[in-house]
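In the block that follows, a single chain appears as structure tokens, in the form predicted alone.
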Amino acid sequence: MAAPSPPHLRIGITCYPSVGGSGILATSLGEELALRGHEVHFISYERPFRLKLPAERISFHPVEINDYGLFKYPDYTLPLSVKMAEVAAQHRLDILHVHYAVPHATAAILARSMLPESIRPKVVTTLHGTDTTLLGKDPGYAPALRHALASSDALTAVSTFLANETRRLLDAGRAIEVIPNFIVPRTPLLTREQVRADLGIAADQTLLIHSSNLRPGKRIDLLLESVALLPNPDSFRLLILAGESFEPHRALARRLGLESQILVRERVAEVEEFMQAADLSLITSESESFCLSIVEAMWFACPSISTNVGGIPEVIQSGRTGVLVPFGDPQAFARAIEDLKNNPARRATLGQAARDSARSQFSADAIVPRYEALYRRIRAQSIPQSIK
């Protein structure tokens, strides 16, 4: 006889729905996990940006913020944690999984105790990046995180890296589980010899992308000089799938006379598109915890030349998956583009290698069971001895 199935949960998750790696894996997960049969909540003051709806067995609850005049800025963090408690009263939610600590964690350790001990749901934290390593050395956010990490049922990170500098940064002594992102890339609509003619690329031209939000970190100006760098300029064009305005950057592509060379497209929720066109993906990041664009050019065998830094030598294995060069060194960065840009054969051996690594450590299937076990095993802890 075949052993029973494991009971289906309720989960809430809560994310920040702009364009960005946390969203994205939030989003993910969520699908993810409805496709497995399980109750998933999505709350938060806009719908993801990824998130197709309606969809069976996810729900989307947005939370209203109030423009009271009593307050110089309006206060997100106590409806969240007020929206929070009723999805999670409402729906006797299981978990509640937060993706950054501030503000998420704190608002659901407050819904939280906003509930009788009976309903209370069990609070996941999992850490992305900036939570820790820039909020993480504010004084002014450092001991809200301490306490939201102390008080969270459960603490993940997307990467080794960054559970280190969590505790390094914050005296986090306890236990971090290292789950690291995923994708779920949808089909292409279109091939890639047509996503190229729509760009205009030629035959001979060699395609860059670069997708990311471009915040500061992403350091666009190293970026930017780096392409500069590479000679002959009509024999490449870069692509740049921006989560946020290109603008800013105009200038300096102008300075650099790259204005030619550059092709933009913002706000881009189908990256598949342009990842499967691409033959090289371009990370001049100063830090990341992780980055799920480079497991996105991974999963079409483009391969990405990165800076050596956080979290990303645990996605790319350098010169078998991927090139890692030092941070800060466009010459180094530049001569790492030509010498692949000019070796489409050894570019296509590195490509098949990034997407053998894709499907098996960063897919669904390698991931999402790391999160149902973790969230059956804290709730099987959270269940009161009288209602078991």
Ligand code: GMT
Given for the second form:
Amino acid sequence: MAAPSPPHLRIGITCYPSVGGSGILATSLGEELALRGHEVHFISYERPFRLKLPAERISFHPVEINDYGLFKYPDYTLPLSVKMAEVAAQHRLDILHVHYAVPHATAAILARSMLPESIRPKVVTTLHGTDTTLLGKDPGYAPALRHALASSDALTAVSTFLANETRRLLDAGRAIEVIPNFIVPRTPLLTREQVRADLGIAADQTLLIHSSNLRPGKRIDLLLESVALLPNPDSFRLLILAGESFEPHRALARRLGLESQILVRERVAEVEEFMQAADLSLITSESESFCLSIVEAMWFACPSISTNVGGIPEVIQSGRTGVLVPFGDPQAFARAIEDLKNNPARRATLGQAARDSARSQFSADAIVPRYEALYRRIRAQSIPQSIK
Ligand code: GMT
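Okay, that was the form predicted alone. Show me the form predicted together with the ligand next.
Up next: the whole complex, starting with the chain shown before.
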């Protein structure tokens, strides 16, 4: 790894700490920045679930949320902004980098304006997906969101699709830099064979995998319907790594007669063992700005079959590093699975290209220097962005 270009920066990072791509990305970014010599301060209501502490140059500052009897709904934005301002002043933050705009960007703008001009950090807002594609359409959020984006010192989005959607829905009059996501996988502690044996996968069975938080947009109904169309039920198993409970989907799995084909592991914090053991990853989302779990599979040479939506074509090159299928067509999805299931040589070719692409395009070494360059560029701008 190249030595950090001096001086090192002091960076505050706010994200959702729970299972979800934006929090995973923010955690990896903070850890990588610390490894490159920067001082990193995580500010959130809980320690991000993948953040390993203690770690050199990383601190975590919890936000206390009060439940005053007067409040029907507890407020997070104000205590978050107060904590951001406190950490920024105490540690002389250069940058406050918020992941997922709502409510983090609003809190950051408020925190910045609470501080004397001489110690105001620059605010970087990274858009991840539903902060724009869902909340940007909501009249109860859009004006506040637009204001927070227009007032940030820099805006980034994880795909060109999301940058375009943000311009379309929320034109904030600001440039949006596209910086794709990256992953920093752990080295698995078990071999592929050990994991498959633990899961009860026979040598001639294909292991399909789906990893997500199972939120509605992931369309688990379409995943199950597609898999239920596959012939020879004993020739495969579908492993679901569920960020949330799988219970709401059990009834459909039962109705489709899939119970003995499905293996579920809930709230798995570390996915690497499973990804290296899988043969094909399946994503049936109706909307996705990037889809980190595709890259997690690619890293382990496991090609994905995915719906052709949102930013996914920026992650998978169809026919080269995976296969894209039109959204909402379980028959076509099942055919794509069956084709690759029966063709291990093709799977291996796609898997090798996926592995190479994950390393060259979506690794920390490819992406973190882009954030560092952005931080240095905006830090050098002496006049703070005025609130428009
Ligand atoms: O929808 C999710 O999976 C959660 C959400 C999040 O913010 O954690 O994911 C969004 O951000 C991820 C990281 O940038 C992207 O990989 C996901 O595609 C994106 N989700 C959507 O756009 C629906």
